[in-house]
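Only one chain is included here, represented as structure tokens and corresponding to the form predicted alone.
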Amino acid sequence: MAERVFITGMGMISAIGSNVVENLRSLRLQQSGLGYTRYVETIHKETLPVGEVKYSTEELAHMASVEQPGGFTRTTLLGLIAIREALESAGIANAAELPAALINASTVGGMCDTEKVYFDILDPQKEGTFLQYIDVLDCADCTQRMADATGIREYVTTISTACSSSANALMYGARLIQQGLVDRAVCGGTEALTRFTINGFNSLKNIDKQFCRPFDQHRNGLNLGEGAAYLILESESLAKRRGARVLAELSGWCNTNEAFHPTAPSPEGDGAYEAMKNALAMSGRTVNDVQYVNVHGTATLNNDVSEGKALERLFGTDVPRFSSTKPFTGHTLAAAAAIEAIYAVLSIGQQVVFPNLNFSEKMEELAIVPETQLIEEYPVQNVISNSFGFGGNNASLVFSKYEG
């Protein structure tokens, strides 16, 4: 019989806090982290809102205890801060104490620093410290540096499936545990804001110049964000053997690909529907067992229609409370699914449903509306967390209250 997969630790940094406690506090206070960038040199600096972590790269190096930050990108430093909190949260002083996996996600790796020296790199006559940033463009560079820093060596890999990247990292880690290849997997993702991604999404006309409005009739696109989040997954047998505190169970998961369009989902939500349905079936729960859905909810014209229709197809007229937390953090791309996985676990642990900020009017294509109020003391037993990416990469995770 396959092992159950438990979450025993979490760590994160985002625009609304530099750790899990600060994130939860901001969610409860309904304080968004959206604003204008201080650290990205872009012509859109004063026009396009972003969810930026409130620390300079030098300050992040200090927080990550990196004494010689040469070659350590903002992406890597965000990841190191989050992964160390996750390990500490799980009571793991030495991550190398037993064979473990590190499954890390990123979409553009160290692009945040490489793009600053791009023209220097192109000049073969130039020499200087900028050369140490050539290799960091590889998404695996930040993964390897985190593996070196934590001592995890048994199984280390990088996943890049656009906005569902860290959901797939969590799935992969859980599968390794279920198959008995490792007893512990550290899974998540890290992403830093870059001119490349800001210009790219702006070219696709997917960025709103106002703060994003998921599932709103007047939504006009997303706001990009940055951050990192990691969850410690452990087999039931390991968690019990070492007396670990279990925060929740990762009870179901599924990824699908409807191959509809490179940058747009199926209008009827085919991929999202299949991902949610199969993840729920794997968890052994039914639609009646779900109290909250943390939706992908980017606030783009296409996504919210597609995801909303998928929710209505799956749940009928009894869609559970749902909300997008991206108006708090911005869309953090590869880190988004791990950040929202932690919010899902917090929803179960704290018995709370987080609000969908900036909503004002129901979408004409849907019969449902998101939850706009913070709801405390709500009996949350099971949460679906959705992440859907370019290329038809759809992923749904089911988190369940731990029943020992």
The other form holds:
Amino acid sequence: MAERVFITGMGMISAIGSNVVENLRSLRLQQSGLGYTRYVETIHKETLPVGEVKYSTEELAHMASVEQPGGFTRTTLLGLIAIREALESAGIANAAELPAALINASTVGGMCDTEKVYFDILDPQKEGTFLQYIDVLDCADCTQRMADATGIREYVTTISTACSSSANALMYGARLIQQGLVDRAVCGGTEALTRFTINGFNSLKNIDKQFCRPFDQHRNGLNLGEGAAYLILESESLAKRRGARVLAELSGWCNTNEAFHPTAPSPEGDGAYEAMKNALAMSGRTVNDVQYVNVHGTATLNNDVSEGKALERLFGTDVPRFSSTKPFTGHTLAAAAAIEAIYAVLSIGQQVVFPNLNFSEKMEELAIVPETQLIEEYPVQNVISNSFGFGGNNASLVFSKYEG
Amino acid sequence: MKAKVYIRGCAAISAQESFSGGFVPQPVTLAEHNMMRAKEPDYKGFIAPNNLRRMSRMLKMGLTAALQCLRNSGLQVPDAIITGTGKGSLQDTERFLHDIRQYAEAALNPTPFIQSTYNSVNGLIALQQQCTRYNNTFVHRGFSFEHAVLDGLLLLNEGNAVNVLAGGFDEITAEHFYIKSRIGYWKEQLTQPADLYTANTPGSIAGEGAVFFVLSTEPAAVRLEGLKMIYKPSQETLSQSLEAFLAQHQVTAADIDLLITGQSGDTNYDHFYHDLQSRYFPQTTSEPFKHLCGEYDTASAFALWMAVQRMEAEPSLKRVLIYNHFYGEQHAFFLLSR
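Please could you give me the other form, the form predicted in complex with the partner chain, since above is the form predicted alone?
Then the entire complex follows, led off by the chain already shown.
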């Protein structure tokens, strides 16, 4: 019998707060973090909204207690801040105390800093401290700096499956635990805003010039965001042995590929349907046991139709309350699934459903509408969290209330 | 892990004539730079002309190696597609960076951005073979291919797959070659691959390749017994890890018939190989491989391919151990048997 996998700690930073408590407060106050960038040099800085973390890279270095920030990218610093909070919240003073895994997720590594000096690097006439940033473009760079800062070393790796990256990091860590390779895995993702990704999504005509409106008839694309989030996963036996506080159980998961189109989901949501259905089956729960779905809900034309159809197929006429929290944080790509995993755990722990901001009109293709109000004292036992990405990479996770 | 895992088939695009399947090691001769380019196959017959035009080099190499591997394995649709890549499609990443500058962020073509995404090769393989099941991409320097394999082993052990397509791919570009030369990745003087291990200088020769395997619980000639990764070890930790790894698989160093090492000729890091070899394998036949494929994040995939070729050709080889590291940080052992 495979070990159950528990969440015993979590830490995060996003556009709506630099720790879990601040994030929860913003969610409850319905305060969005969307705005305009102060830190990315781009011609789009006054036209395309983003969910930016409200600190300069220098301030982040200070918050992360990095004394010599040379070579530490914004991606790394966001990650360090979040992982330290996660370890602390799990009551882990020394992460090197037992063999653990660090499974990180990243879509463009240290591009946020590399892109500023890239053409200097290419210029043989130029020398200087920017050369410290040559090797930080690799996605491995941020992960290894986090591993070195925390002392985690048994398994150290990075996953990149576009917008589902950190869902796959959580799954992989959980599977390493189930197979007995480690008893503890720290899993999540980190993402900094870059000119590269802003222009990438903009060239795909996927970015809304207004604040994003998931599951709305008038939605017109996503807003990018940045942040980092990590969850401490532990085997049931380790959690019990050390008397850890269990926040929730990661009870089910599924990774599928839609094999439909490089950048678009199938109109009927085949991949999303399969991912949710199989994750739920693995968790041993049925559709009636799900009280909340934290949808991927990017507010792109395609995603929301496809994901909405999948919800209707899976749940029939009784779709549970669902919302996209991306109008709070923006779409944080590799960090998105981990940020939303924490929101799912908070939903269970606080017995609350978070609202889908900026909604005004039901989509014509769907019979369902997202939850637009904050609902307190709601009996949330099981939450599905969805993350769907380019390349057809779909992932669903099921979080369940821990009953002693 | 309990499940017995075999290598059902493989395919390699490398600086060698590897794609046809026969393995006749032949170090190439370099004319100008310490950089080995892969011998690209004829992509017709693998990729439709329309798609071929749009796809960049890494995507073509990755997809074609994967498709050939499936053909060699007599398989249409695997139960999972898992890859490792240190750099993904470098050419696309570079092109999009240049486009942003050249066109001042206006009217950009999205294709290089889409193709620069690290999971784009996985998505293409899934799309072309209509494989809707598990799909994952690891992007961690010298642990990229290794975790793709480990993920495959986990799936097979969980009983969630019978055939897993796992591969590693990376490309080198002129621009990236220059970038890494600024921090000492490559030898400064032109060094021929045949002289890689005797030049006695820092740095290595850059390489590239795309190598895929079908890992299967259905018996085949070569068995993948296990895999062990060690992150930034000291020489002593490395030795302990090797001992523990061999003991876990109930073999001793003397049982190893062939040791394949990832020496790269880099005087900064080759001591790991020399020390391990002299301590545990003084009498064991050993062969390096990076004079054949060059140094790159997922070069260990080429080593695994080479091990399979050797074992298929020489029945006397019962156990083969591969030891590779990438610039002293990510170390890995692979153990093969029959």
